[in-house]
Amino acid sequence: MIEVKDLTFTYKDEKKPALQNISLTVPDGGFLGVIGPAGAGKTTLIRAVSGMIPHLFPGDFYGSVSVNGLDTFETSLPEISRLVGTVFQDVDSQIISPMVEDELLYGLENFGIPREEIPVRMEEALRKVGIADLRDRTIGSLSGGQRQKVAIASIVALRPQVLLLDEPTGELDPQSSRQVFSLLKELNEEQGTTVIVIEQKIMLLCEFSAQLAVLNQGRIAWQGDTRSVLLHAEELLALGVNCPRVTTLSRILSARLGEEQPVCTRPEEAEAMIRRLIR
C-alpha cells in the first residue's frame, strides 16, 4: 500500500512549495490516474512515491511517503527501487544503453535476476510491449514512441510491486496508447501491480483507472473512484483540465432532460445510454 501523508515539498532554490499537505492512499493492486493543467504537482509526486524525493531531489520535505510499510526517506533509493519501477516523462534521460536487448538486460542482472529466468523476463517484456522486433536494434535507431516501449519494457521486465509512469504515451499513436494501457491492466489485475499513472488522454485513462487524483497548484482539488470525480466535469474544465467526450455528453444530457444520468467514460456506455432515452 502506498500512503501519502500531509506531504508538502519545496525544492532547493525554489519559493513556492511544489506540493502541499498531499494525502493520499493507493490500495495494494490499486489503480490510479493523476491528472491536473501544467505545474499542479503531478511529477513531483510520481518523485516523491519512487524515492527520487528527497534522495535525488534535494529541498524541504515535510510529512510522510510510505511504500508497502518503508518510509521513503529512510529507506535508500535501491532498496525501494527493488519494490518501485518508474517510467519517466523524458524517457531518454532513463535509456542508458545503446541497444534494445542490452538495456533490458542492465536492469534485470543489476537487480539480481537469476540468469536462466533472464531470457524468459526480456522475451515475455519485449512481447507484451509489442517490441519484439526491436530486440536487435539500436536505441539511437528508435523513434521517440519505440524508445518509450523500451523503457516501459526494461521496468515491467523488473517486475515491481508498484509502477508509476508519467504520461507513457506521450510519443505514441492511439493504438499504442491503448496497447499500454491495456498491459498497464493486465499486469493491474492478473499480477496484483500497483499502477499509479500520469496522463493527458483522458478518456484512456478515464477507461482504464479505477481511481482519479486531480491536482492543481500543488494541491489535491478532487480524489476518488473515477465515476465520482468526474461528476465535477465543469470544474475540471475551469482548471483546463478536458473530460472525456462521453462524460460530457452524460452531463449534458442530465441537465437538459432534468434527469439524472449516468456518468459515461466509455463509447459503450454512452451508446446504450442513447439507446435506452430513445426508444
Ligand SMILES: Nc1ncnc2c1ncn2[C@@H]1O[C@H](COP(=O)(O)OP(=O)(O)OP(=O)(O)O)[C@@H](O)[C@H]1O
Second form
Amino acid sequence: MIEVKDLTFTYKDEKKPALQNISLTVPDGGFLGVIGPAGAGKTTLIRAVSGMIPHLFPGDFYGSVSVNGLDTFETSLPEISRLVGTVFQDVDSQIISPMVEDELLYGLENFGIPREEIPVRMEEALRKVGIADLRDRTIGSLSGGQRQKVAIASIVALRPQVLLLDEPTGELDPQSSRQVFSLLKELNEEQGTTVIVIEQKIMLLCEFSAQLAVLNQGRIAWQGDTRSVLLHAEELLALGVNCPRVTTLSRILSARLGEEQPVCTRPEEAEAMIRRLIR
Ligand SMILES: Nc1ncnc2c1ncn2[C@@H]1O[C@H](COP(=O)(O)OP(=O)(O)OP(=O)(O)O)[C@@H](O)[C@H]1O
Ligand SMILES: [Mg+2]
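So that was the form predicted on its own. Now I'd like the form predicted together with this ligand, please.
Let us now look at the entire complex, which starts with that chain.
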C-alpha cells in the first residue's frame, strides 16, 4: 500500500511548496491515474513516492510517505528501488546504456537476478512492450517513442511491486499508447502490481484507472474513484483538464432527459445508454 500523509514539499531554494498537504492512499494492486495542468506537482508526487524526494532532491519535507510499510524518508533509495520501479517523464535522463539489450541487462544485473533468469526476463519484457525487434539496436538510432518503450521495458523486466510512470505515452501514437496501458492493466491484474501513472490522454486514464487524482497548484483538487471524479467535468475543464467525449455525452443526455444517468467512461457504455434511451 502507498500512503501519502499530509505531505508538503518545497524544493531547496524555492519559496513556494511544489506539493501542499497531499494525502492519498493507493491499496496493494490499486491503479491510480494522476492528471493536472503543467506545473501542478505531478512529477514531484512521483518523485516523493519513489523516494527520489528527499534522497536525490533536497528540500523542506513535512508529512510522510510510505510504500508497503517502508517510510521513504527513513529508507535508503536502493532499498526503496527494490520495491518501486519508475519510468521518468524525460526517458533520456533514465537510459544509460548505448544498446537496447544492455539497458535491460544493466538493471537486471544490478538487481542480482540469477544469470539463467536474465534472458527470460529480458525477452518477456521486450515482447510485452512490443519491441522484441529492437533488441540489438543502438539507443541513438531509435525514435523518441521507441526510446520511451525501451525505458518502460527496462523497468518492467525488474517486476517491481509498485510501478510509477510519468507520462509514459508522451512520445507514442494512439495505438502504442493503448498497448502500454493494456500492459499496465495486465501487470496490475495478473501480477497484482500497484500502478500510479501520470497521463495527459484522459480517455486512456479513465478507461484503465480505478482511481483518479487531479492535481492543481500543488494540491489535490479531486480524488476518488474515476467516475466520481468525472462528475466534476466542468470544474475540471476550468483547470484545463478535458473529460472524455463519452463522459460529456453522457452528462448532456442526462441533463436533457432530466434523469440521473451513470457517468460513462467508455464508448461501449455510451452506446448502451443511447440504445436504452431510444428503445
Ligand atoms: N528540481 C526542481 N527544483 C526546483 N523546483 C522544481 C523542480 N522540479 C519542479 N519544480 C517546481 O515544482 C512545481 C511542480 O513541478 P512538477 O514538475 O512536479 O509539475 P508537473 O505537474 O509534473 O508539470 P508538467 O505537466 O509540466 O510535467 C513547479 O513549480 C516546478 O517549477
Ligand atoms: Mg511532470
